[in-house]
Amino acid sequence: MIALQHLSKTYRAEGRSVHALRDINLQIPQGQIFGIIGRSGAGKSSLLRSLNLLERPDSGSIRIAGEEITTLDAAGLRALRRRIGMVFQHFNLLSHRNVAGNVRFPLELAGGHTKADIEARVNELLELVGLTEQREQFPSQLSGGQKQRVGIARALATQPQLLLCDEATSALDPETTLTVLQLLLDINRRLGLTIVLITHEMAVVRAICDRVAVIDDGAIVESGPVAEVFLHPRHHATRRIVAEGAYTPLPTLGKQGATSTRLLRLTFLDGATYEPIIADVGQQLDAPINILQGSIGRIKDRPYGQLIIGFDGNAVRARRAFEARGVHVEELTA
């Protein structure tokens, strides 16, 4: 669907050069959740822009569906971002139009429709986001979360191949982040829609995507599939925003215990989460396991399991033991 290559784009600030996006090398496969993370200022918002050429990079390409659109003209480019729809972290709607306004504006604005197309449309979307019985309301009586379902909506008026989403749940709480992750799951699953979207959080990541990219400093440092990259993180950017979303880092276990005994990283995936692992293991190899600290949640549909335990005994053994049972095993240093 999407392939970068090279991508790299330069500001000046300040009478220096800032460096925002580095060699970017990146593919985001159709119809999938791919997440981009970062800290602020890592050159996220930047790499997303530039997928519209809102952005427009100073070298490399940008392949969508086969076309190099750093070569289109004035008109294709319009053309272009009729087919990428963009929810924004400030909602970015016109407050003197109703929410059946907002959602009908993008088709105004393209031509080509009747009357009846449009509100045929409208009325589709407004249905789609569960916002039927507020399509006469403004946004100044609207909740976070329902401004959010308009930008939704209207992104997605033009029937769009790609939905760009801008932070969309940033400026929201917890529980309305919860409802608009649900509903961008929905729309992906039941339209086939290809959705990217950067975040500074994990554990949006964690809900929704189905594969991430870390930037850090402008550069790509690690992508792959969400559960590979967020369960055996290699970059230092990677792990510690893992640490920040997940759970306390290693170095607060501090040095327990013996000095024989052995911290080994246990992870579990699917049906292994659920499974009396350890209890097995440990009856097998009729030595005490103890744990020191763990998390278990869901990355999209999958449940997993990590934790940290402490073992006196052989480690070969024990690994052996644990990884014939399907579990990834890292020894660690108390």
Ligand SMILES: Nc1ncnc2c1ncn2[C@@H]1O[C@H](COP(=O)(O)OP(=O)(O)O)[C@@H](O)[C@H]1O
Contents of the next structure:
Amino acid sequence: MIALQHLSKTYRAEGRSVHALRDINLQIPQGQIFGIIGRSGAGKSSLLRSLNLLERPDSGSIRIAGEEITTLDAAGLRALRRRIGMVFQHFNLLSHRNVAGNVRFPLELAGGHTKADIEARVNELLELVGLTEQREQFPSQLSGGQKQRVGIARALATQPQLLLCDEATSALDPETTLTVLQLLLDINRRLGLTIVLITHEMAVVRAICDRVAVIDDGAIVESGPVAEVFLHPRHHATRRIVAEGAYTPLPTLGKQGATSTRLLRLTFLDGATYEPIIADVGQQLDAPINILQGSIGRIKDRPYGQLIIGFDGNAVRARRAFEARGVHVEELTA
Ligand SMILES: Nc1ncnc2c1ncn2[C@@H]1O[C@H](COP(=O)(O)OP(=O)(O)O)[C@@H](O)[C@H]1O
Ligand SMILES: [Mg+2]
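Coords for the form predicted in complex with the named molecule, given the form predicted on its own:
So here's everything in the complex, that chain up top.
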């Protein structure tokens, strides 16, 4: 869907020049979640931002759905940008507009929609990202995860075919990260949208990406299916990322049936050992339970455990079943 050939970019500032992208060649298949990983300063943002020409490469070709975009005129560029949504690390919401107002904004800019069309679309988007109840709130009243959900809804407003995410979860805590990644996965499945995300965290790539490319000092040094790249890293930059990311507690999200997956955090204190309980509850509710993340430890001399589970089914019944067995339950939402 996206084909980059011999892409190069040099910044010149204050007599210095920085070679940010060096002869990038990359194919990004349609409908996938494609990760670009690298350390800070590697060139990730420059690469991502060249996909909608927020950053213009000095040379090279960018074809999206067969169309060369580097030669588009102003009208072509505006049309292109409506087909590409973008999500930012620091959300970039309009602080004087409420949630609905932020989501409505790109539709107003695009023009050609009636008020009723816009409201219907905004309602649909807020429903999709789970923010219907927050529609009148202002960004300052939202949590980080909720802000990013607004950012995602806004990015989807003009029904793009491609979503670019620039460190979309880097400002969020691990649990909120999980719920936002789950949302991106749902959107990829439901809408068949291609997602390109850049990150410095292997856990993010491991959680939701199909393929990954490793960028180091402006060059792609390795790319392929995520498991292949991370299990058999060839380049030293990849080895470093794998070594640093090995212990990050972010799970791989279930790739099937994700649209109805609820995330629950279970906390066990003292004697309760969780495996029989999980199996028991799974059987009682006749729904598979996926253990996504777990840790055990001690609070002083009392053993405790925490699990995050993915569960396709009635969360209220699940909560009751766990609580009846002495387990504390919390549903994770952004
Ligand atoms: N507008 C700019 N002017 C000058 N140098 C820049 C500019 N944007 C990025 N750079 C430099 O280009 C390199 C790549 O930056 P960037 O693409 O932001 O990397 P990453 O997103 O991986 O951190 C860095 O050395 C950065 O300092
Ligand atoms: Mg960056």
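Here, rigid core means the biggest group of C-alpha atoms that superpose within 1.5 Å across both forms. Positions refer to the first chain, counted from 1. Given the structure is predicted, the values throughout are model-derived calculations rather than measurements.
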Post core alignment: Arg22 C-alpha displaced by 2 Å or more between the two forms: no
Core-superposed comparison between the two forms, Gln283 Cα displacement 2 Å or beyond: yes
Core-aligned C-alpha movement of Leu48 between the two forms, 2 Å or more: no
